[in-house]
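First, one chain by itself in structure tokens, the form predicted on its own.
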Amino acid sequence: MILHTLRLRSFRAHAESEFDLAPSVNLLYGPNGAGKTNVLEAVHYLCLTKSFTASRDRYAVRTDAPYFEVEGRVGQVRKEPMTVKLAYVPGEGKSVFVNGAELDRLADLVGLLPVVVFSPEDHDLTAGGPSERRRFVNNILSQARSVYMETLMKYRRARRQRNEVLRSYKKRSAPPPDALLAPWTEKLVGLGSRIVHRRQQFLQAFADDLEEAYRRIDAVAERPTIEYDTIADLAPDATPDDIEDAFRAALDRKQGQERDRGTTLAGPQRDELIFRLDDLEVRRYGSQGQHRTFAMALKLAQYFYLQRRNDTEPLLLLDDAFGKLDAERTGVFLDLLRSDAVGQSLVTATRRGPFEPALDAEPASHRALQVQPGDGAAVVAPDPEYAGGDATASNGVASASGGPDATAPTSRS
């Protein structure tokens, strides 16, 4: 996948910026709070329709402005170009459209467009709570097998119809009656157990793209290995059969639990990966270092899985990726993002000064634009020593002119 063209109007800090990008590394630099982040921020909601941080979609607008919009022209997904947008109007939703016909669901974009984001908040993988690592491993099969992302959607509903179920009852302070709760317990356990047997498989293909992340980034001869705490000891050649019979055995024992609290208690919701280096655990005794490796290592092995599995490379987007890296370990980073081995990549520092030796390499491959506060609005400018071999306006343009538009793009939720 290559993103060659990319614009943003009454996005965050852009009110209209719009620029070209190179086929290998995209250095957008500048001060803190210019606007770099939301380039990436972007790019994000392009490929997955969502922001990769918390925020909700209604921020993204810029003040006084009516939507947003993000557009993309891509090339090396399908046989021809192809132009992605997506707008998102308050109160109405978001819509996607590819070469000019709306998609008619969001879902549908996810796995198009591949995406792995390194940012700071990556330390949360290996030092957070168990929901940061479900939803590492969410992300990718998602975009790995849409299948997936349809069974853990239909899966989210059922337990929310469960636990409607077993709300209403301990209100009465009654057990739900079987007829009412067992139709979903039954679908619980089939979806369940297919999203369990599924995240199985993954891990064990994984772990050799971990090592081999791990290998590329440290020369330290540790091992690294992901141990899957799920519903029960099941054996990693468990059947989906299996996975059933373990499920539903664990919803048995927490009959009396779920009543008296009203929710699920059992299930992939509850799955813990628990990362190890050698026979250490990361999460309880890492040190800083190892944390920031293994979460880098996490988002590499991402990458590479993602290739294997897509017809395109994913795009990468390191989100002030280097700030913590001593120049060794930025130096060999970067040697890896010229490489075969990363096709493009999107990067945001402050200062232009540690990129310069990759960026000298190749300047028709690589390409540096810098992000500043404008009049009200921020201002993408290229670099002229190193705007992909050409700084004329057509190859990279931004104005923070005017506001969006005075009619909004038709959006549905």
Second form
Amino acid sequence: MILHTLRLRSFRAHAESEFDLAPSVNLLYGPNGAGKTNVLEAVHYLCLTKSFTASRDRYAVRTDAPYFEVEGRVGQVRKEPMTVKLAYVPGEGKSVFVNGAELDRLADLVGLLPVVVFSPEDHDLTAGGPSERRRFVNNILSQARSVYMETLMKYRRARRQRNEVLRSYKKRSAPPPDALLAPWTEKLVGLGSRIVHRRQQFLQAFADDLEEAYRRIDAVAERPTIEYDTIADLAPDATPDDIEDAFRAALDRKQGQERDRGTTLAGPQRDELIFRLDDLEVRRYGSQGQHRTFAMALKLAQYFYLQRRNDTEPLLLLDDAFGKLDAERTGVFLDLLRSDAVGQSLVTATRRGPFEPALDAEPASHRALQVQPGDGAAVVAPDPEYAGGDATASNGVASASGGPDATAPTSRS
Amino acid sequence: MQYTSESVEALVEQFTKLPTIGKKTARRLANYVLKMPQEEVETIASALRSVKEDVQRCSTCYVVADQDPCPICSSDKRDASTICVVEESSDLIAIEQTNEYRGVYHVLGGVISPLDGVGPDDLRVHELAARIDPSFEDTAADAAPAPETMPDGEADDDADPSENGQVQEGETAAPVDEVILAVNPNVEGDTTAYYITQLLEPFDVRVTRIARGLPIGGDLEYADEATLSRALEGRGHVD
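Could the form predicted together with its partner chain be given as well, to go with the form predicted on its own?
Up next: the whole complex, starting with the chain shown before.
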């Protein structure tokens, strides 16, 4: 699956940007704040109907613009290319169009264009709170199976309803009557157990992907593992029925506490993943380097998993991912981007320099785009030296890039 | 600064109270009304008024109707031993249009949704139980003081045989064999269905739920995963 063209209208720093993309590495370079990450965000909107940053939709609308629009032309294997468009109007919400026809539900878009993002925030995956890790699993499973996301949304709804019953009776200082609470508990258990079951199955399959990914990034022979800490100790082959029983029992044990606190205290919303390198728990005892490598391996493993599961190559978005990497790991990653293991990627960087070897290798399939803060709006322009198929002089200039500001095209055409 | 007339603005504001109507659509509607002939506007206004003034609810099934009991409850062609439970009167109309269902109905008036402040007591679930067993008393364990329940005797009095065809709770009414839950297949609908199933458990009545799954004429290949898995869950015997 390849994104051929991308158009952004009134999206953050971009007033109207339209450009072609190459089938392999696409480097977006330019000074900080020029609007490079905005391009990756726009692509992410087309894939998952939202940004990969925690920012709200309305902040993505360019100042004083009434709406934003993102459109991409997507080439598929053995199928006609399709046009995917997402529009957002503050107050009215988002709508998605595939080949001009509006989708009934935004959720129907998810999984169509699988995507994996590498960003500086990946650090939180291994170092942050449990919710970061649940979000990671939810992201993968939602892209891999539409039914998972539906179950997840229903579960959240059931939990909010159940919490409301608990909360309102806590306020009245009375225990919630069983006739009112039990139906919500039942719904919660049914939906929640399906989520736990899916996560459990997923993590078993994902273990191999993680090992493979770790091996590619780091030569050190540490073995990465993930332990799934959920509602109760479950056998690896626990059936949905077993999980339901365990979930019900857990809620039963917490009954008194739930009454006192007025909220649901057991379920997959409290799941945790424990990352280990051999016996070392990464979150507590991992070195900076181990954190970085582990987070990177998780994302790469996500790529492998989605690729296998969806039978297509996901888009790879790398937001300043090389900023904190040492030269050795950068090299490994660049090799990976160029290899057949990865399909199309969009990479942001302040400098073109480190990527020139990658861009030079096969000019037809790689491209560099310069993102500049123009007169009030971002300007995206193909770098004439690395403009995909019609690249001109591609050799002999690699050493020309000096400091971080050596981005202006000045005398090079 | 006010550039338009205040009455137009007031109309726009009233229109936005309607579901699915945003500010833009409301403005378009208001402008349209402005251009309509006076008589047509009067017709709309009186239709709006009479919908509140003339329409009532059937005291048995609670459907919106012009008469009480409603035509369905008072028809002797309908099978009063089967009750189809729906959320709103509009759902009843949808089922009636199939021409497949010959039983009677019960309109709940919504679904259980604590977030919207709707509990079982705000719905007509106990009225449903009372239709199945007239001796049913509101024993919901709600901490709120239980409303006065109808004494048994009164229900018997109501079942006056002279009221021809009217299906009323009482010893003489046809016993209810089956309750079909036709609530929407979402979290709140599922939970309401569960609540009703539990409530009716003590009674000698079959509680069923309408099937969910593939639409007629839908190709398996094109069904989304969620629909397919639901259809698999609710699979049945080959007819």
